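Listed next as structure tokens is one chain, alone, in the form predicted alone.
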Amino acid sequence: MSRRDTSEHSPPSSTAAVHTPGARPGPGPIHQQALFTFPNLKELIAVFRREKPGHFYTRHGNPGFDRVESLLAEMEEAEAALVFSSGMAAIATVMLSLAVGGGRTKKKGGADIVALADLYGGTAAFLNDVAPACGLRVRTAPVDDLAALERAVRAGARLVYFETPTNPLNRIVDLAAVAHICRSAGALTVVDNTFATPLNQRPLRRGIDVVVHSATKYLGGHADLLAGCAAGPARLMRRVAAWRTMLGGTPNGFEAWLLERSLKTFPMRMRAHNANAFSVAWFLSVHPRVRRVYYPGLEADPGHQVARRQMAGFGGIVSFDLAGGFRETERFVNSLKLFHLAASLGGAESLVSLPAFTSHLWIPKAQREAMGIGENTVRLAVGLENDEDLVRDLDQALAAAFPAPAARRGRLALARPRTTPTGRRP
């Protein structure tokens, strides 16, 4: 296998994350204020007219935003970045600002937005309900059918939106292939990079136009803030910023400060998420009570080869289907001791959720099942605990879910993965 430590996959520098541009040790001051005053009218007019740098009202920005946006842009290798009040605020604002007024939708069957079908439930609900109410035409394409995507884009599209890895089944989309299809047809591309994070994946290197994140998750990392972000070329970010101001999706000064604080430890935290998730995924892949594991770090995963090309690590999310039905799945999640039952991810503590009843609850059942999400589908957000402790917890919960003893139970908890989290042979 090829090595993973090439410049193509080089992750954000831990030094850069710690040394926020222009800051002293520790995050900068908290700018918890709505407005900024001026010494005289001439100064006020110059700032309002953008003739000189400055701030006048936090809905438009503030110094705390400037610091964290500079760091986010550096991490994603983007010209500019914007911070938002939540991941959905970032997603909705980016799609509305870049899709409204598009000129490539005159053809019959054209769409303002083409989305690859496997999406976070909130994003899918936005595309199903909100975008059409705003006058946008939305069309979907299968996540694993690039020919169908090309047909949809060439029918006329302003914007293509997708995730990789997808939520919750970790399906992998070839970033470079999508970028090529869309660029040749004149469509913009936006990818949700929340699951991968900038440590594991740099979509802009692959030709993607804009990256969005729920910064509440791995970038925040402590389950104590709500934020989102977007990064891309300055010309596009200026348009997105204008819409952010109009829609009001800015965070407050304290949330921006918390995010700046969190980014200092992000690279180290994410490496631990990667390693622990790999151990958990391998354990589940050989357990007799698990029907299927969705994790791109496993060699048997359908997206593994593409993931190896475009990712430096495989992330902290492991999803799987239990061999039983809802009754066994309920017993399993209720028996876990280290995995807390909650509908989020990316924090220090390991979490478990059932997407059919949380993130994808409001997606129509037929659409949800077509995505492969059943009542026995489990999503683990693997945290920072000791990986052997996590495996033991999963082992005992599987035993509780299936009271008849599994033949291989006992030695599985102590089994070690065949490869390292980066895919190299030990």
Ligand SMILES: Cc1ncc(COP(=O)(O)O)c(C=O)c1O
Second form
Amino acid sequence: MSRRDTSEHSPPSSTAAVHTPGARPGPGPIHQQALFTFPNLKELIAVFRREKPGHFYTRHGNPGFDRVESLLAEMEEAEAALVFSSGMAAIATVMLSLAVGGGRTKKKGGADIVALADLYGGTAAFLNDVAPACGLRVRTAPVDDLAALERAVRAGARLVYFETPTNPLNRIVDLAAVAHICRSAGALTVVDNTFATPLNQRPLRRGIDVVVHSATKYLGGHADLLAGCAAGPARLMRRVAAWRTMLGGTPNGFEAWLLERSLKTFPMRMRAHNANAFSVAWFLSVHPRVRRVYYPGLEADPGHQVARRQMAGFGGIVSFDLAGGFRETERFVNSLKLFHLAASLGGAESLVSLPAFTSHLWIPKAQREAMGIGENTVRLAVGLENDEDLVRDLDQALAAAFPAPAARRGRLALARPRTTPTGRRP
Ligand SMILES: Cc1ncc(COP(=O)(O)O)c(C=O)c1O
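Output block for the form predicted together with the ligand, input the form predicted alone:
Shown next: the complete complex, the earlier chain at its head.
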């Protein structure tokens, strides 16, 4: 990598995450309260009129939100950030607030939202059902066809929404290329950075307008909170904040405090997820019972070159297609001992899920199959255990999934090359 690339990828500092400005050891106080009282009417009026900083009701804001929002803004290198009650609250509020009657021209035959088609199932369902019911015109473009995106945007679009890496198949979209296409056509760009996280990828540096997260995942990191986040320029975040207040997608004081606590260990945790996922992806990529691995850190992955340019590490999710049908896939997941069967990601414990039956169950089968998600597609959320233990567990479950004797090339992978802390190949 060149010098320039290295500085572009300078990750959020662990020191800064631990030493938050003005903080005592540990997270700040928990503001588990719906309301704030005032010593006199003059003070109340000044705060309500926003002539003086302060809080009056948690749906509008809370001192605990302020602390975690300034940390999130710093991590995403944004002017402002907002915390939400869930990732879906952040996504829905951002899309509605920026696409409904926003300041962009509405060309005839155009769309309010153009989405790149590979998306988390909840987001896909929002765009299929909820956004059109709210009067928004939604169009999709294939995730790997920037020319089609450009045509759709030039036909008129207010907002372009996408993920990179995508859930669940880790497809990579070129952030700078999308930003360029959309800027020149006057469309806003919103990217879901949940899979990459700000340790591995800073989309605003590449010209993207707004980043959203399911903070339930790596930012929260302990599978004990539900939260979302949006970050971007102050002028857009003011609009999103007004809609958050009206739609009510604010978290509570305790949840915001849990998230603040989690951010202190986030850079360290994420480096471990990157490294473990790389080991797992490498092992699977040489196993004869695995048809295809989806991990952008592997050189053979179609997104590898773009990922190397825009990511500092490749994340903790490894998806793959088993070389078998549903029965083998069922035997495989039921045989795993360390990977819990659950539909989330980003915590300390490794998880396994089948997207066709979990995150993508509620989107039409044809749409799901067009995304490349089959009944043999497995998503691993690689946790913080020892990578050797995870690889051993996968190896025994793959053997159990195919009881007939078979070549066990996968065992060779236990002698795989060491990885760097970011999960890059040395
Ligand atoms: C990529 C992605 N975005 C958004 C969401 C929604 O987040 P939440 O469950 O916090 O609402 C998820 C949930 O799995 C996700 O994986």
